[in-house]
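Just the one chain here, laid out as structure tokens, in the form predicted on its own.
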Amino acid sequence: MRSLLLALAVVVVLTLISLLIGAGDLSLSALLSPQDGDRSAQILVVSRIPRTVALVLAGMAMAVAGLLMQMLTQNRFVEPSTAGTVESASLGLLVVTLFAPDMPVFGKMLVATGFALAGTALFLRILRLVPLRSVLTVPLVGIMLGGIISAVTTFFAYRFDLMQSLNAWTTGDFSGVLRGRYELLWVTFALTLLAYLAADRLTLAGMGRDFATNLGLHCRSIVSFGLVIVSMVTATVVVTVGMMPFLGLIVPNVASMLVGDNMRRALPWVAVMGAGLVLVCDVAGRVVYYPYEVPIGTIMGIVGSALFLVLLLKGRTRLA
């Protein structure tokens, strides 16, 4: 408990740093002693607070979604971006952009959720048909499925001149987050709470269908519940800020090394570390080429791939 509180304190410090760093001038002295014509308070309320809240919500939700995917597939190499979920959500966004461009954002999120759910269900269906002789077979199947869906999406985006929109959905970027353009992410907070409430049942479902059935649980319903949470979280984050690679892969594995595989115990750690990693990557993206910004998707790709290699080299036995 003390370690978790210490990690939470680090996230609070990162949150304060995120509020104070950016292209616009903002300092504590200006906030405490405002002068005439000073726009510090406006920058804080309109831009910095919404951006920082969006970072925390998206980081927590995507890390928890990665943990759910790993529990439900019983494979530590799986996350929404290695199971075709992200690519399916992007395809759903492309479809709704082509046929109903004036649909409200919440409607677009629901359509993307339907596509993400269908893509994830197809991934699980393929896993039942493919002989799994290695743990690496599972993510390889997901990457191939995601590649096919991504190729179809790219083809139609190119034909209808929507490549710029497609790049925005597949590359995480918080630079456009302002008040009134991030509130949809609160849906992911509610979904994270639902995952915590159902943590014990999801843990049992992650031990296998036979084990869960022998304990009197309806395994298919629990798995479907988990997939709906993963699909809705992925669609909401893709619609709002784009995708962040490796987050759902790295954080659950690190949390598992620290506190074990019990989901109720690991989930608070996953949420806190997910928010912390996203804040660190976003702050780095804002300072390495100041006053310009590097998208967080780029920073996360570099940091995440390096951390994943470290995990593979130092914990091969545990990951396998």
Given for the second form:
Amino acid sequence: MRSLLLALAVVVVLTLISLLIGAGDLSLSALLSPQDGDRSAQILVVSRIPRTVALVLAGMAMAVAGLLMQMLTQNRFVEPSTAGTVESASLGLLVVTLFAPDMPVFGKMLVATGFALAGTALFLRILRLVPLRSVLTVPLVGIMLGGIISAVTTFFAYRFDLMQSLNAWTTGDFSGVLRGRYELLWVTFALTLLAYLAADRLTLAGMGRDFATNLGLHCRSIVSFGLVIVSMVTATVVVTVGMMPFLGLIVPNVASMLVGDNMRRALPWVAVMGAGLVLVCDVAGRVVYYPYEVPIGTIMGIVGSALFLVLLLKGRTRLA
Amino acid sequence: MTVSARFPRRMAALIAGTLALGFLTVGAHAQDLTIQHSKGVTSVPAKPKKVLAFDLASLDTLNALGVEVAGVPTARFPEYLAKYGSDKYQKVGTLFEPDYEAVNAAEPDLIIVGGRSSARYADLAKIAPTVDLTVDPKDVMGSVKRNVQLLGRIFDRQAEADARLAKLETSMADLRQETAKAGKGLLVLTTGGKMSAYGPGSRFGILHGEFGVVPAVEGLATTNHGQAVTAEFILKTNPDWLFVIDRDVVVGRDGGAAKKVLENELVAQTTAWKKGQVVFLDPVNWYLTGGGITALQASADQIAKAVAKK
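Let's see the other form, the form predicted together with its partner chain, since the form predicted on its own is already up.
Zooming out: every chain and molecule, the one shown earlier first.
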């Protein structure tokens, strides 16, 4: 408990750093004694706070979604981007853009959620048909499925001159976040809370179908419940800020090393570390090329793959 | 090794030899012009009859010079080139992907590539004489001048070409006098809700270089997709003029998307926004036909009109 508070303190510090860094001029002294013509307060309210809140929400939600997926598939290598979920959500977004470009963001999110659900359900269905001789088969199946779905998406995006837009959705990027443009992410906060409330059941489901059923759990409905949460979270994040690779893979694995597989205990850790990692990567993206930005998707790809390699090499027995 | 295995190779050599001879005789034609372009030197027949234009800027210029082309790619044409959308003009693929079968069957006398189609030069050059008229972003006016005069020479329309160029240069000289005292400007392209800025030397650098708008920021990257920026960046830069290219319009999606991206509390604080000095550039002229004589004239006129009002 004490170490969790410590981690929380670190995230709070990161939040403050995130509030103070950006292209615009913002100084603490100006905030404390406002003068005419100074825009610090406005920048803080319109740009910095929304961006930081968006980072925390998206980071928490994506990490929790990763944990959920790993529970449901009983596999440590699965997360929304290795199970076709992200690709399906992107396909959904493309379909909306082609047929109803003026649809409000919430509608776009619902359509993307529908696609994400269908894609993830298809993934789970395939898993039941394929003989799983190795733990690596599961993410491989997911990556292949994702590859097929994104090939379809890319084809239509190419045909309709939407490649650049597709790229804008799939690369995580918070540079467009301003007041009034991220609020949808609060949906993910509600979903994260829901996941926490159902944590015990999800833990049981994570122990396997037979085991969970023996303990009197309606396995099917709890799996569907987890699936809906994962799909909605993924769709919301893709629609508002794009995708962040590796996040849902690394954070739950680190949390599991620290506190084990009890989801109710692991979930706060996952949420805090997810927010922290996203904050670090986004601040780095804002600093390395100041006053311009490197999208967080790129930074996360670099940091994430390095961390993932470390995890693989150090904790091989645990992961497998 | 049996004879049959070797046979195809010999046959191929024979065919290649015959083809080479064929090209040599074509090359020796008396009326041919030797054209120097960005991919090398090509021998082009004077006043070629059947022309395929894969470059919209060149199509624009040819259209302005009154030259008819036979085939064009399937593309979104600006209004002044709308007629090329009709079936009267043979469709020979897209800007990025020529339909080689169709090109071959058309037996063109000349193929023009440039910009997006420039990468297909080598393949098209095998079919017919091909010239690459890509505009060099580091020397926009220089290459536009060269291209317009070149097309004038090939199609014997030198007088028209010179007249058009002279008019454009006068417009630009006038414009430069106005922009020099108008204040600093920033060019932003929006796509899919994101913004990128382009400065001098970039693909839209002509705004500063030739049209004389004083850049609001120095040192923007000149990469093809510009420099990703935020609303905070625009507020900090605080340009007197904001020039906007809405890319989503070019691909026919989300009209007014640029406005939605820019209309926020931070950009509203800039001098450009407060004084109403935001110019939504014609995205087709800048994004698709940039480098064509009509497009350039229209761009110069649009900015001159906007700046003159103040």
